[in-house]
Every structure is written in C-alpha cells, then in structure tokens.
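One chain comes next, on its own, written as structure tokens: the form predicted alone.
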Amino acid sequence: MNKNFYVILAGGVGAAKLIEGLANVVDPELLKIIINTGDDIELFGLKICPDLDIITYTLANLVDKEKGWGFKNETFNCLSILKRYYNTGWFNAGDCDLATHIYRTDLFKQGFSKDEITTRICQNLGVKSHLIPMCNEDVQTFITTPSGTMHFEEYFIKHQCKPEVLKIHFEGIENSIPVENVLKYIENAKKIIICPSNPIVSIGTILQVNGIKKALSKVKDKTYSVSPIIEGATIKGPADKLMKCIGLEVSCIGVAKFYQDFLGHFIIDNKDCILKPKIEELGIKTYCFDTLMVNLRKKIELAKFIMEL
C-alpha cells in the first residue's frame, strides 16, 4: 500500500475549516477523511448525514462559508412547505441540500452502503479527497437533558445546546464496524490528524467504532490533534457541556486526557501555552500556534504548521 497519504478524523464545521486548509497545502487526493456519522438522522423520510455533507460541500467549494454548512446562495422553498407537514421544520435543510438527501435515500433503497453512497456523491460534486463514513451501520447520538432524551441534532439546532446534559448515548455503536481498509489506512498513513472537532460526539463517536481506538494506539507517534478548546471555551457547539457530563475538565488539558491513550502530538492555541508543561506530563508532545481559523489564510497556516511538524 502506498504510504504517501494522510488520515484525518473529522466531524463538523471545525473539521471542515482545517480540511480546507489541508487541501490547499497537499494534494487533496492524498487525504483519507474518516467522518463522524453519529449525528445522522432521518427526517422528512430522508437519510441525512450532517458531518459528511458539511465536509463534502466544503471540499466541493459549494458550502455557505458564513454559516459553515449547507450550500452557498441556498433557497428554502421546499422547507417552507415541509414545515406545514412536519413538526421537524427546525432542521434547516435548503433546496440544494435536500437534493443530496433525496439522492442518498434513493441509493439506500437500491441497496448501496453508506460508504458507496458517499463515494458517488463526492464523484458527482467533484471532490477529489477520499471521504469515508466511520461505519456503514446506523449510529445515532442521543442526549438526555432534565426535560427528556432527544436526538443530538434536535439538541444542537432546536434547543441551541442550552439544556444541561445528563447523559450521552450512541445508539447502535456496539454493532459498528470500520469501513473496509480503514484500519489499514490508519496503520500505513504518513500522518494521522484529528481535527478540532467536538471530542465527545464527533471524534469520540469515531473512537467507539470497534477497532479504531486500538489501531490509533499502535501508531501514537504519528497521531496529531488540534485542540477545539481555547482558554476553557469552545469555539462553537456544546463540547463544554458534554465534557462536563463525562467528568472532563473543560480545557485543552481535558481534551489531551481524553485522547491520551493514542495521541502523540497536540497543537494548542497560543493563548493556552502556559498549559503546555501539564500536557507534556501526560507524555504528549505539545506545540503552541494560532489555531483560530477565521479565514482561509489562517486555515492554510495551521495546516502547514501541522504538516511541517
């Protein structure tokens, strides 16, 4: 197997930003991106894979960069009518986005796997990188709050991550199997890069797929991650609430401890550089850099920094 490729573990907008930078630094065809599918949901009778779509649209240069998801210049005519029929109109699916969901659902009905469908969508949208769902099996994330249990997407979008998190459950994860060749890719990659995604429900879900965490622990020296936490706060999303729920300190130290079994190198923000010695006590080589990717230049600078380490 050619070892001149990179494995990326990814989920959500933070991952898409770093991946955009990486695709400007190395040949996009060298990126094998394992993507969280624990956020997948069925709405309007359609199979929806939010993280797969965010990264696909980003690499296809179709994403709405202001929002970080969906198509740019999107319209919502179909959704406006769907809201009359369903009580799930809180999910902001635009007209172009719905076309992807319709196509994916049709291919599922024809018997194609999630991996095969992802490949077809990428080919049709001109994406050169190899996007790989974390597994073909159905896994869905549920969040228990004081008012009840709900799908993660409902918690994230409808409730805007406001309720306290009492429990996190990955339904179906016990039956998950890595997509074919994923463990070989981890073993043979030039570098493995864990994106600054939510460590609990983006990266953490991938880590719970049977065999993936064990495979990563065998290649610790070539595994790199960027902290999604800066000065004790998340850039976006509920990582802080989810980390608290499982007893983790909300800091880059907390993330490092969560990844300690398999992480060899950790990039933290310059603002957290005072914490570098404590992370290195965990046996993780730690580097300080400006990790806030506010524009394409910053995304590329961070990607270059990682590649040059």
Ligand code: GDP
Given for the second form:
Amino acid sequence: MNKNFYVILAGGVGAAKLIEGLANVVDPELLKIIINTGDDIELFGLKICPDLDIITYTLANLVDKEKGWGFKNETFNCLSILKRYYNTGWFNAGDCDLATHIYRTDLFKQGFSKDEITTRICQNLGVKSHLIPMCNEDVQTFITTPSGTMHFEEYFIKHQCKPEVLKIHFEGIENSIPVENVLKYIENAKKIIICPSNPIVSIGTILQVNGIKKALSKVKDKTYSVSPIIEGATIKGPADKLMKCIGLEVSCIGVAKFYQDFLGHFIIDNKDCILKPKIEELGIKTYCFDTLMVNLRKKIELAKFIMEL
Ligand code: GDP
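Now show me the form predicted together with the ligand, since the one above was the form predicted alone.
The complete assembly is shown below, putting the previous chain first.
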C-alpha cells in the first residue's frame, strides 16, 4: 500500500474547519476522511447523513460558510411545502441539499452501500479527498432527557441541546464494521488526525465501530488531535453536556482522558496551556496553539502546525 496519505476522523462543523485547512496545506487527494454517521436520520422518506454532507460540501467549496452546513445561496422552497405536508417544522434542508438526499435515497433503493453512495456524490461534486462513512450499517444516536428519549438530531435542532442529558445510546453500533480497508488505512497512514469534533457523539461514535479503537491504539505515535474544548467550554454544540453525562470533566484534560488509550499527540489551545503538564502526565505529548479557527488563515495555520509536528 502506498503510504503517502493521511487518515482523518471527523464529525461535522468543527471537523470541516480543520479539514478545509488541511486541504489547503496538502494535496486533498492524500486525505482519507472517516466520518461519523451516528447522526444519520430518515425524514420525509429521505436518507440524510448530516456529517458526511457537511464535509462533502466544504471540500466541494459549496458549503454555506456562515452556517457551516448546507449549500451557499440556498433556497428553501421545497421545505416550506414539506413542512405543510408533514406538519413538522424543526428540520432544515434547502433545495440543493434535498437533491443530495433524494439522490442518496435513490441509490440506496438500487442497492448501493453508504460508502459507494458517498464516493459517487463526491465524484459528482468534484471532491478529490476520499470520504468514508464510519460504517455501512445503520447506527442511530439517541439522547434520553427528563422528558423522554429522542434522536440526536431532534435533541440538537428541535430542542437546541437545551434539555439535560441523562443517557446516550448508539443503536446498532454493536453490529457496525469499518468500511473495507479502513483498518489498513489506519495502520499505514503517515499521520492520523482526530478533528476538534464532539468527542462523544462524533469521534466517540467512530471509536465504537468494531475494531477502530484497537487499530488506533496500535499506532499511538502517529495519532494527533485538537481539543474541541477551550477554557472549559465548547465553541458550539452539546459536547459539554454529553461529557458531563458520561462523567468526564469538561476541559481539554477530560478530552485527553477520553482519548488516552490511543492518543499520542494533543494540541490544546494557548488559553489552556497551563494544563499542559497534567495532560503530559497521561503520556500524551501536548502542544499549545491558537486553535480557534475563525477564518481560512487560522484554519491553514493550525493545519500547517499539525502537519509539521
Ligand atoms: P457538529 O456536530 O456538526 O457541531 O460538529 P463536530 O462534531 O465536528 O464539532 C463540534 C465541536 O467542534 C464542538 O465541541 C466545538 O467546540 C468544536 N469546534 C468548533 N469550532 C472549533 C474551532 O474553531 N476550534 C476548536 N478547537 N474547536 C472547535
């Protein structure tokens, strides 16, 4: 196997920022990106893969950069009628986005796997990197709150991550297997980069796919991650609530402890540099950098820093 490639583990919006930087620093064809599919959902009869789509649209230079998801210059005409038919208003998908969901659903009906469909979508949208769903099997994340259990997307969008989280459950994860060659890619990659994504429901889901965590722990020396937690808080999303729910401290130390079995190198924010010795005690080489990717320059600087380590 040609060893001149990088493996990336990714969720959605947080991951897309670093991946945009990486694609500006190395040839995008060298990136093999394993993406969380635990928040995939079926709505309006359509198969929707939020994280796969965010990374695809980002690398196709079609993403709405303000929102971090969906297409730029999007219209929402179809959705306005769908909402009337289905009498539900919480999920947002623009007209172009719905085209992806229709195409994906059609290919599923024809018998293609999630992996094959992802490759086709990428080819058609001009994405040069290799995007790989974490598995082809259905895995769905459910969140239990005091008022009941709901799909992660419903918790995330409809309830805006407000309810307390009592339990997180990945339905179907026990039957998940990595897509063909993924374990070989992990073994042979030059570096493995774990994006600053939600450690529990983005990276954590990928880690629970049978064999992935074990494969990573064998190549600890070449695994790198950026903390999604800065000064004890998330930039956006429910990582803090979910970390608390499983008994983790909400800090870069909490993330480091969660990744301890397989993480060799950890990039924490300059603002957290005081915590560096505590993370190094866990046997993880730790570096401080400005990790808040507020524009393309910041994304590229962080990507360069990781590539040069
Ligand atoms: P989502 O599920 O689509 O929101 O995206 P991800 O799972 O990829 O990432 C969410 C996580 O990314 C959150 O915990 C954020 O704190 C983190 N994040 C987002 N933007 C940045 C950034 O610019 N720098 C760092 N260090 N973390 C970020």
